[in-house]
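The chain that follows stands alone, in the form predicted on its own, written as structure tokens.
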Amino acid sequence: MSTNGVLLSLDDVHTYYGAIHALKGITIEVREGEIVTLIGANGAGKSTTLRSINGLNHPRRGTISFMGRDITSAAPHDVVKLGISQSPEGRKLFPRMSVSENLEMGAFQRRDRSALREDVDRVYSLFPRLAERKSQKAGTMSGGEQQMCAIGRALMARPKLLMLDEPSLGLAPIFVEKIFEIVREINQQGTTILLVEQNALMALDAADRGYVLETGTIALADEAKALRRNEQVRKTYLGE
């Protein structure tokens, strides 16, 4: 099992798109139980940690370890057996497929098909109104329940650590709210999550700890609230 209660740590990231340095030597750590928030401008780094982290773009330097197992050069689908799922930037979803479909995509390595029906009743007691468009085209939905859709999906991996990237990007502020609440509800299950929010206020609201990117670099680390109060945070991302 993981070291200390911590479940995911970053030491010293580098990650490149072609030529360009995206991340300069990124370390952060998640522990057991944890929401950890990473905040910042558009171009800071966030999306970038999250494929550092599940695969889709390897570092050139520094260690990703998740449990004690350094998964710093593993394939996305072995990130994901691991018990890392995300709900990506943009929900990208299977729009011609039906709710339930979508959510049945998010199991597909998953060998105890027994256990499937369990985590299906999961995610609608969670989202009752997914239950009743489960039949429905994922595409004809709202920005807010395909939103919840794609949660819902990431978390019929079974996740120990569950990735959100813009969770409420293009949303309502009425189901910013509610996805917020959910978020909450999902972590007090026991579900470790690693949040990335342009909505900085609701992202340290909901987290314990939070790391702010500035161009590819940490540039503050601390508690939640302690963020929340921080002047700096505040007039630069809470519009304050």
Contents of the next structure:
Amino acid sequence: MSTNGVLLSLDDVHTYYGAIHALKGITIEVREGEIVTLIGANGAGKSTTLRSINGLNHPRRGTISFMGRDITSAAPHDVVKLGISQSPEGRKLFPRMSVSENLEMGAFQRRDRSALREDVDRVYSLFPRLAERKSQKAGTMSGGEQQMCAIGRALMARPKLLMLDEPSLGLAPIFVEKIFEIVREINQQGTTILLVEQNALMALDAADRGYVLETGTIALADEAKALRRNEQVRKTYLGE
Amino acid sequence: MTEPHKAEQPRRDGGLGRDLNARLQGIDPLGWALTLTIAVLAFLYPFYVEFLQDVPLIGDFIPGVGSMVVMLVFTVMAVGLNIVVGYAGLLDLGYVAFYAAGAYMAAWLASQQFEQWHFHLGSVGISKELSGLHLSIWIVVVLAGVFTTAVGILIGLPTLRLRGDYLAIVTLGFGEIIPQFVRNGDNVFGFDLTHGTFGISPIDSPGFGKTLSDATNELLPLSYQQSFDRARWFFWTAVVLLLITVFCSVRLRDSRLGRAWIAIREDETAAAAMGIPLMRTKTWAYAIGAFFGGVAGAFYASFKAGAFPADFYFNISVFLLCMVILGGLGSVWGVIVGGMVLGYLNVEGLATIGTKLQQDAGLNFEPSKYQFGIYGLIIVVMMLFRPTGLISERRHKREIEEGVQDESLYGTSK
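Got the form predicted on its own; could you also share the form predicted together with its partner chain?
Every chain and every other molecule in the complex is listed next, the one we just looked at coming first.
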């Protein structure tokens, strides 16, 4: 591959909310087949990084490229079409649609009907719980089930890169374990994953590499294992 | 948890494109029978209306065929507006602009307004010597729809980036601009475009033309306006127009586009993240809604044989919105009921009630003087006791009962 196995790269990305300088030059690389995690405190710019990638907040400076294509100022629907889908922060399900309707929305950009069937089955086999609840309104499910639905919905776009924004947020510990187990499984089935997490411990255990964000800049970048041992990370993010 | 699981075949929810087929096949025969019965009863209305009017007590409240035409035209517009407001959740307070655009399209293409030109294409019931543009009303109605769609896209592109109240304010503005423009359009750089406050009249009549009329032994009238059964023919055409509008509306609701509208209404940010092109999807809702407004406007102008700026005030937009809200946002059948009820009150109901009050109770009270107060009261009472409308659509019902969460797409995130 001409891009050297690099699927997504952010180069010196600056993103603003109005006058607020939220990302102050972020450089990130995600290679094919990896799980890469972004960890950091609240307000460090993790979600903003994802919003910059998926086109909801275009960077004012810097470039984002995906599979060698410049997507810095691409519209959200074009980003999805190119193969980046996400489970957004706070899950953002369509609460009054059923589980199966939510999954259907995830495949909005796709036209290959026959393959869709397979993907629905794949989502249901990853999350048997969703299969049981497919006609239930998404808004009436528990937090863990909603998170499963959000991940399933993102998978329905058959993404090359799956972005997960705080999948463990507000979930019971048992669900957190399950979600991370499934994240690994999705990765093993061949989907590259960019994982944003506050739960640094779980995230670093699951990931191949990690970036530590601090107030809009990259403070550290390393193999996940190395970050796990890093003194500063352990103190600040792992509470050890 | 992660062991392979054979997903069972979905039964009712189907999902993914099969949904529509399943829904069409699975349509309950009762619903079909009911729809068909109502349609047949509607078509036969002119034949039994006189008997109904002879029934004591209620007879005086039965609308005549001519009034029905007006009620139906307004209902067509309400069903069109429902696509914008009900399906896509875009509050449009300027729908009258499309109505006006449609009416003036008919006025331009089928009258003597442009005396400097002379062009006839399928015009009926008028001398071929008449100057001006005279296209067949059938063509004009379609062209009016296309024209207003274009106007809708033009207005929609800059305004649909706004949300909620802001969109409502801007559409309100457009609803005010168009009638003003029409009123002052008698001298556009020296060119008389709209004939100002006088409006444009007469407008040609629809009809089947000489060939068809002769072939059917004058069963089909050459021209509606000159026909003995004038009101009836306009009525039947209006019913057909409404049926077409309802059919399109229902099919759109169940389409991929319809799904996208629902998604945007539920959560715009999530919809964008799913790859739904926001602007395009919202503009489609606006444009399709505009199309039906234009068609209704052109047809109505030809029924009234004129287009006058006084017909396009802001209150019409609000009136149409009342129909949609009274019937039930997003519910096609509800909006039809809402449209017919308010349309009836507007056309003759309030006046009849006033006369009755005066005759039978000796009260000197004319409800038609307070018509907008009365519509307002109806809406307030509806909001208190049945906020989801007369016939509520299930998803909207949940939205109103549970509330929606929608935050700004471009605002600050946590």
